[in-house]
Amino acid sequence: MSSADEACGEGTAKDRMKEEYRKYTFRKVLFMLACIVCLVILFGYSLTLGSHEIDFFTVFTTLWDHITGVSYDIGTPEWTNDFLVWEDRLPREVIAIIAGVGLAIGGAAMQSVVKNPLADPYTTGISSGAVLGVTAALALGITAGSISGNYGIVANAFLFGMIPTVVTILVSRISKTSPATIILAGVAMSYLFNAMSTLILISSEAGKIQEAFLWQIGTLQWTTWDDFPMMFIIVAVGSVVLAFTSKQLNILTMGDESAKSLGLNADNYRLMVLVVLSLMTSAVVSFIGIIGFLGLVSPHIVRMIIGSDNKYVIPAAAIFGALFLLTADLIARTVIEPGELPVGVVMSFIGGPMFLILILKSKKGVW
């Protein structure tokens, strides 16, 4: 074969590879765009629901008018729509999106860090620590800095939720930072904190036990704009950090030895990711309680569709997680009349069977 024929063959192979890569990338982008479109539609529809129904397109018109500073006379239909959408319904939907983003990204990052498909944002024991904080606030009246009311509960949930993470990091640092150490330390902390919570609740009044139980389930029912700033800032910053270090996250999944040979300090990077995702998870849990399965199932579904490259998995999981939680919340609000179910219950009903299906149909290649 002549050199010209060889060059032509190499050019054809390169063109074929480029075409395959374009299709590979297009599929990922298409999946994220489809999720965004579904998210916008579901977001708008959720804002129409309530005792006073508002038209789908009127919802977006009302939002735009509010943002651009349009004002209405008190008591007019437009003023009523603006008040209901902006003050009553929008905080719930916005916080659902933020929580879905935070938990889904936390699950994707945790699964990559510990290289375990069963990991989720609560692997380090954050949920059990937060439960102990809420239990101490409700049953014993012990709050961080003597903060009273709901803010005391939120502060307790956040601070106590971080304690298992700190202990897990210290244990893994003392012994050796490895995925197995992190998981085992998290399991140990979960059992310990759950035991302390149970001990407190045993001697508590029935009303306090019910309050603690309802918080553990997870709900968006009492969310307000006051919950927005802290949750948004922590989740936004954490998401940006993890998205911009997705290349290092990919390297970490190859194993510590491979990571070190490529110039990545696996131990330090793993601890940094643990701190970031723990802050994100604590910020979400402290306001809305424990939403199970979201951080476990969402990354699995995303990986099965677009592969395991964290450059795409993290943003796709964020979008899908927000869509997933909005869907569960919509079901929670409409499945019974009157009233609603806690969104955590609906998420468990959806997530449990879905996870079993994913296990049966999972591809080893995505890990």
Given for the second form:
Amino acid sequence: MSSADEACGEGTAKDRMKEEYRKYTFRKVLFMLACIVCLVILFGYSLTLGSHEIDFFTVFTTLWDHITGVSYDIGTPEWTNDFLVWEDRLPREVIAIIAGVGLAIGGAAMQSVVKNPLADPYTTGISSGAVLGVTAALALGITAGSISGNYGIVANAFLFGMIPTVVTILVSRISKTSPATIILAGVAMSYLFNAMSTLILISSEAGKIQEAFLWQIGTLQWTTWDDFPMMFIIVAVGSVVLAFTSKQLNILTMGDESAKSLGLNADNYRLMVLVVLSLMTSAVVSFIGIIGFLGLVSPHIVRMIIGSDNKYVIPAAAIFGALFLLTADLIARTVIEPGELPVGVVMSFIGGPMFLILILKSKKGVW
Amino acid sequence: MIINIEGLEFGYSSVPILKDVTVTMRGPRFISILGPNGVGKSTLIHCINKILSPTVGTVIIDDRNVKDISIKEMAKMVGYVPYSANDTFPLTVVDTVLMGRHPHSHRGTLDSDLDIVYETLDMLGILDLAMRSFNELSAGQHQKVMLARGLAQEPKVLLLDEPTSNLDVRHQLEVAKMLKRLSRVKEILVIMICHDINIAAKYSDEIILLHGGTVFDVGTPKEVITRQNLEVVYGVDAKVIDDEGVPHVILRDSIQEKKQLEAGVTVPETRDTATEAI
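Okay, that one was the form predicted alone. Can I see the form predicted in complex with its partner chain too?
Shown next: the complete complex, the earlier chain at its head.
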């Protein structure tokens, strides 16, 4: 073979590798696009459901008209549609999407940070910590720095959620050998925090107990536009931060020594990620309570389909998480008539068995 | 490039590991660090690339104290191949090697980075693994991919922590030979920690022998791999023969056990007292 041929052969081998890599990337993008399409369809479909059925296309035209500022006379069918879609149904769906995004990204980031596929804000006790914070705020009126209103509740949830976060970091430092230890420590802390929450509740008035109990299970029933701004801002900022540093997240999963030798300050970055995801979880938990398994299962399923590169796992898990929570909420709303189930219960019914299947099916034992 | 280590001391919470290490490493060259378990081989190379900071003493790379070099800058100069890599969340081989480009991320595009990944994989002869998942690979392939990641950093110095452990004899030979070739082709200083004395003696330009937390001997394999040195440092009775100009070690017995047999009584467990007595 002449040297020219060799050079040519090498060129094509290189192109082939790049081509294959691009195809691989394209498949991941395709999966995300498919999830987005499903999300839009499901989102539209959810908005059609309710006491008064509105058909699929009317939903989108109504939304569009509202955004472009079309106004109606009070009492007309268009006005009713607009009111039902915009004021009654939309907040719930939008909050479901934000919560799904926040919890799924939180789970994906948490798993990478502690290098444990079973970690998520729920299994590491962050959710329980946040619940205690909210319970203390609601039932006892204790808030961090005496901030009132929603901000006080979220601040409380964040502060209490940081306790298990810090313990998780310490545990993962001390016992590097066993991934199970982190989860077991999380379970232990969950019990502790749940017990404290219960203690606060049983010593408060009867009316508050039911309200707080229902909220703890996780429900989207009472969501309004008032819940939207704060949850949206925290989850949006957190998601952007984590999505933009996903390369660093990949490096962190290789271990601290590797991370440092590749020029990443592992300790600082890990702390930053944990603060961000605790904040995101706290924001979600403060408004809709605990939704278990979502943060655990969503990244798992996404990884099974598109691999473990966080550059794609983070956005894909976000979309998938939103889709998942929207589906669960749809089931929660429609499975019993009249009335509805708390979405947290539905999620546990789907997520529990799914989690079990994932454990049994995973090729390598994670424990 | 020159690495100048002077009066280096390091200890984990008051337990001293390294004591007064002074050594100069000059590249391009292939250097092996030998010594028994726990002598501080890994600690020494971690002090070079800032994974650890020395308690006392200085490490100077090309006239610059490593204290004044940021870890990002360090990652551009010094590549590191760890003893083992976590593969809980495995990426493809291409993505794994691409991580080596992280310190240079401010310049270059994905396309130019992929060119570098291609060249590295091609040089190491593992192009066929490109799109495979990291956790599906054999130990030897694993090691080569980690080596590729270190090379993708385009470093002037490459540090390797036991790159030949867990490999069968053929892969041990291949990896060591490749490291020697790399030091020539890329003109870099390659420093590896090794437990196989014969592999190190066969391919290294220079051997640093550690004992009791300090440098016991430095020089060419022929100068360092001697019967006396092995007796003191490893506590073994060995025969060193000449194999085409390269020393080759034939291990005979652990000195402690030999003594036990001869004396017919139990000798105190600590190897240090045994070797110091000699």
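For clarity, a rigid core is taken as the largest C-alpha set superposing within 1.5 Å between two forms. Just so we're clear, the structure is a prediction, and the values are computed from it rather than from any experiment. Positions refer to the first chain, counted from 1.
I126: CA moves 2 Å or more between the two forms after rigid-core fitting. Relative to the superposed core, F244 undergoes a C-alpha shift smaller than 2 Å between the two forms. With a cut-off of 2 Å and the rigid core superposed, G289 has a Cα displacement that falls short of the cut-off between the two forms.
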